[in-house]
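Given as structure tokens, the chain that follows is alone and in the form predicted alone.
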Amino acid sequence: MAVRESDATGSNPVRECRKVKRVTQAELAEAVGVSRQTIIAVERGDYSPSVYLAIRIARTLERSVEELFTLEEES
């Protein structure tokens, strides 16, 4: 799964959402299990989560993980 792309400004849902919630890097990554830079990963679109990660980024989120991520393609 990848982060889908907001906009044209390199923002995504994954940060917009963190960020609207006032939920530090840190805080998410130990709600959801994970060290901070996969989260600094993920927000940057350098790390695809599994959708096991993803489920928990969302539900910790409040979000659906279609709001936040889209599938990639294998070519």
The other form holds:
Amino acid sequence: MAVRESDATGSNPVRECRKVKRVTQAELAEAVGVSRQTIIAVERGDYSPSVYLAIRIARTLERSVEELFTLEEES
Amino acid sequence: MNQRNSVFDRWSDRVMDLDSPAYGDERERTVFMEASSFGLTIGLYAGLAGSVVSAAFGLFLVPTVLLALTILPAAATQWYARRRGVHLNTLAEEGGAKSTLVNMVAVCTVIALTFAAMTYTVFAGQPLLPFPSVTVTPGEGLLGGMAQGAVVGGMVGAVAGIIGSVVSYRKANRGR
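To complete the pair, please output the form predicted together with its partner chain; the form predicted alone was given just before.
All chains and molecules follow, beginning with the one already shown.
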């Protein structure tokens, strides 16, 4: 599983959803139990989270895992 | 996970302390493990390089110890993975990765060169390269002063490291 790659504008579903919900990277990190650096890496597409972390992020942002993450070949 | 009840298993669990918060979150943990593997690999190659160089100077004990010290971590890695159901040799054989082949050839080449240098010394009665003559008299000259500074500095640095570790531990656990 991988976070959908950022497009030319640098946006991706996790970052977009986080901004819509007005949650900072630090707040999201604390809610899902990882460091802010990890959230940054996920949003940049530098790190593919585990299923468990993907679920925690999706629940925190009140979205489904499929909306936020997808297999790289599908993107 | 299987076969994890022996004394060595419990000892390895304690050494690794895989539930430690020091590993950080899952990404940091992954990078930590990758970094540890990278450091170990560099250490193995440094040991192999040291063994072939010392063998070229006609030494026997140093290259033997260095080779043993490089084999030990490799064997420990194999053992640790096997106890958890991952057979590294099988992976290497079935993977067919070019990087694995290159690493194996490089390691075996260095070991062959080490024993070749030792063989030359045994049959020729002299080292492949003349051993550089360096005499260090404590307290005399630049080298003597450096040697004294190095041993005292190393001891002070190690003690400072112990104190710093304890202070960091207390600071991290304050308020928990």
